[in-house]
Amino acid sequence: MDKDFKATIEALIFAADAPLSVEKIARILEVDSELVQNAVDELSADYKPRGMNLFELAGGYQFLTARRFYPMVLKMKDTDRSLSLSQAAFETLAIVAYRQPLTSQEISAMRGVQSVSNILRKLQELELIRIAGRKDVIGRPMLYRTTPKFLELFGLNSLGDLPSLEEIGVNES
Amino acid sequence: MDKDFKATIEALIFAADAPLSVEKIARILEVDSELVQNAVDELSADYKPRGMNLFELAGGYQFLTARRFYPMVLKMKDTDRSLSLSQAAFETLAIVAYRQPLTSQEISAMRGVQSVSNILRKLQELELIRIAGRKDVIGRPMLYRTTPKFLELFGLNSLGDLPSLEEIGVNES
Amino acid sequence: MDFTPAFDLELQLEGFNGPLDLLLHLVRKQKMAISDIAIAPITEQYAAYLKRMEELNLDIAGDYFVMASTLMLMKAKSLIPREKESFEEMREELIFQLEEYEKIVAKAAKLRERHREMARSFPRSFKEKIKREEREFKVGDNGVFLLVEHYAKVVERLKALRPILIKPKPYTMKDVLALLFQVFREKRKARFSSLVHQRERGFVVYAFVSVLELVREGSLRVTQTDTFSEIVLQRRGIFNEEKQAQLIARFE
C-alpha cells in the first residue's frame, strides 16, 4: 500500500473533531471506500502497540489514548491542575477583587441574580476569597475579601496592581 | 530502547492539551530527562513519514498534522488555524515579541500612534500576549509579554527562536 | 501603470497602518534612504495625502494629524537659522523612529509568514476526557486580564441597566411664595402643618423662610402655644399680585 495514502488518512483522522467514517474519508480523497477501509485496517493494526490506538466508534474511526497508559496520563493531568472557573464564578471573583470588602447581597445585585452563595462557597473552597468581618448594618451580613493566595495565583503583588478599567479603555461611570 | 517507554511518552504527548516539555515527562515518569529526550528524538524521527509529526513548540513537544497534508485536511476542516489579525495588530505583536516586557506607551511610541489599547485588548483575548507586572516608574504602567500560546501558534520553541534581522534581510545598525 | 498621487492613494488606502507607515511609503516612493529624508518635500506630500484622504471622506485617525503638525513644525524650524540645532535634533529623532519602524514592519511580516506556515498543521481537535475531578485551581497566562475584562462587563451591564432618573424639579422660593399668597388671598387663617402637608423637607424649609419674611414685614402674625405645637398663621396685611411680585423680587 502507498505509504502516503495511509499517512493522509492518518492525518485526517487525527485532525477530525469526531470519529471519521470511511465513506467521508473516501469522499475527501476521491477514492474508493474499499481502499480506505484497507488502509484503516492496516493503521489500526500498526497502532496496536503504541501510545494511542485507533478506535472504531459511532460509525467512524478516532485516535484515542491507549487504555493501558491511562494511569500515567492521569498523573500528568493531575499535575496540570488546570481547573478553570465558570464564567459566573470568574465574574463573581472579579467583583470581589475590585469592590472588596462587600456582602453577598451586594454581589448578587451587581450580577443581577438572586443568589451567589454557591459560587461564594466554591471560591472559598478554592481559597480565592474569605470572610473578612461583618458589615455594620441590620442583619450584620458577612463581608468578603480576596485572599493572599488569590494575589499569588494571579501574579499580583498587591490589590493595587489590578489593572484599572481605564487601562483597558473602559469608562467606570 | 524499551518499546513501552516510547509508547508511554507518545501517549502523554498525544493526550496533553498543549506542548509537553521533556522535563515534565521526566517528572511524571520519574526518570532522567536525558532518557526522555532520547525517546522523544526517536519518536520524532519515527513520525517523519507519517500523517502527523512531532513539533517542538513553546519549550515542549506536540503532535500536529504534517504540513504536506494541508490541502487534504483543509478540505475536511474548511478552516485552518490562521489568526485573522490586521497588519497593525501584527506590528504590535512583533513589537511585544521582540522588545518584551514593555508598556503600552512604549508600543504606541514605536508605532507612532496615540493609543494601542484596542489592539492590546484583542491580542490578550486571543491569548497571544499577557500582562506581566508593572513598570516601576510613575503611574506604574502595565508591562506586556507574549504567552506560550504565541510561541505555539508561531512555530517557535522559545523567544530565542524569533527570526533575527539578518535572517529577515535588514541590517541592524 | 499611472501613478498619479490620487490613484496611488486609492490603491494604498486600506494599507496604511499609521503615520509612520505613510511616511515610510513616501520616503520609498522618492527612492531615498531614510537617513537622507528631506523634510520640506515630504511634509508637502504628506499634507497632500491627508487632504486627499479627507476629500475621499476617509475617517482619518488623529494620529495622522499629529504627525502632520510635527512635520510642519520641523519645516518651519528648518527655515529659521537660530532653530537649526533644534531642527537637526527633531530630524534625527524622526529618522531613528522611521528606521526602527521599518525593522518592526519586517519583523511583523516574518512573524506573519511563520504563522501562516504553522497554521497549515492541525492539532488533534478532539478533547479526550481523562481527568479526575478534584483538581486545584490554576490561573492561565491571561488571568489578570480576564479579571478586569469580567469586571468591565459587570460595570458595562450595570451602566446599561441604570434607570435614567428624572429628578423632580426643585422648588424655588417663588413657587412657595406663590402658594402662600394663593392661600391667604382666600383665607384669613391657616395652619402651617396644612400648608406643608406631605411636602418634602426642602419645601417645608422654603415655606418656613417665606413665613418668617411675611411676619417680618407685617403681613402675617404667627402664634405657637408650646414648643413643637401647631403654628397658626393669621393674615394681617394685603395679599395681592403686586405684593407678591415685590416679595419675589426681594428673594431673587
Contents of the next structure:
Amino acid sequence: MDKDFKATIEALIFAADAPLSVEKIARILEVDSELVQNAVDELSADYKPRGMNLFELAGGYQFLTARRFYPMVLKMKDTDRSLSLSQAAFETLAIVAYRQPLTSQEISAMRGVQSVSNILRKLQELELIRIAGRKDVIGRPMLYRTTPKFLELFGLNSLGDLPSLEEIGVNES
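Same protein, different state: after the form predicted in complex with another copy of the chain, show the form predicted alone.
One chain, no partners, no other molecules: that is all that follows.
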C-alpha cells in the first residue's frame, strides 16, 4: 500500500476531534471505501505495539492511548476526570443504555424514584443522551437514548459492546 496514502489517512484520523468513519475518509479522499478500510486495518496493525492504538469507536476510528498504558496516563493527570457524574446519574445512564429508547417515567419506575428530569437534563447537557422521539401513548412522552459521544466516552464501538447484564451481576427478575 502507498505509504503516502496511509499517512494521509493517519493525519485525518489524528486531526479529527471525534471518531472518523471509513465512509467519511473515502468521501474526503474521493476513493473507494474498501481501499480506505484496508489502509485503516494496516494502520491499526502498525500501531498495535505502540503507546497509542487506533480504536474503532462509535462507528469510526480514533487514536487513543493504548489500554495497557492507561493507568500511567491517569497518574500523570492526577486522576482529574473531566466527567463527574453522581451515582444517580450513572444509574440513569446505565438504564438508558441497556433499555433504550424509554421515557422518563419508565426510568423513574426502574430506579424507584419520583423524578429523573434533572438527571436527564444533565445527561443531555453532557451530550450522553438525546431525545429520540415520542412514545405513541397518551401524553406522547419523550423517548431517550444514548449518543455517539456516550459510545466514545465509554470506549464502545456499538451498544452491542456493552457487557451483558449477567456479566455485571444484574439479576433481571
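No experiment lies behind these values; they were computed from the predicted model shown. Numbering follows the first chain given and starts at 1. Definition used throughout: the rigid core is the maximal C-alpha set that superposes within 1.5 Å between two forms.
Undergrad: Given a core-based superposition, decide whether the C-alpha of L12 shifts by 2 Å or more between these two forms.
TA: Where the cores coincide, L12 still shows a C-alpha shift between these two forms that is 2 Å or more.
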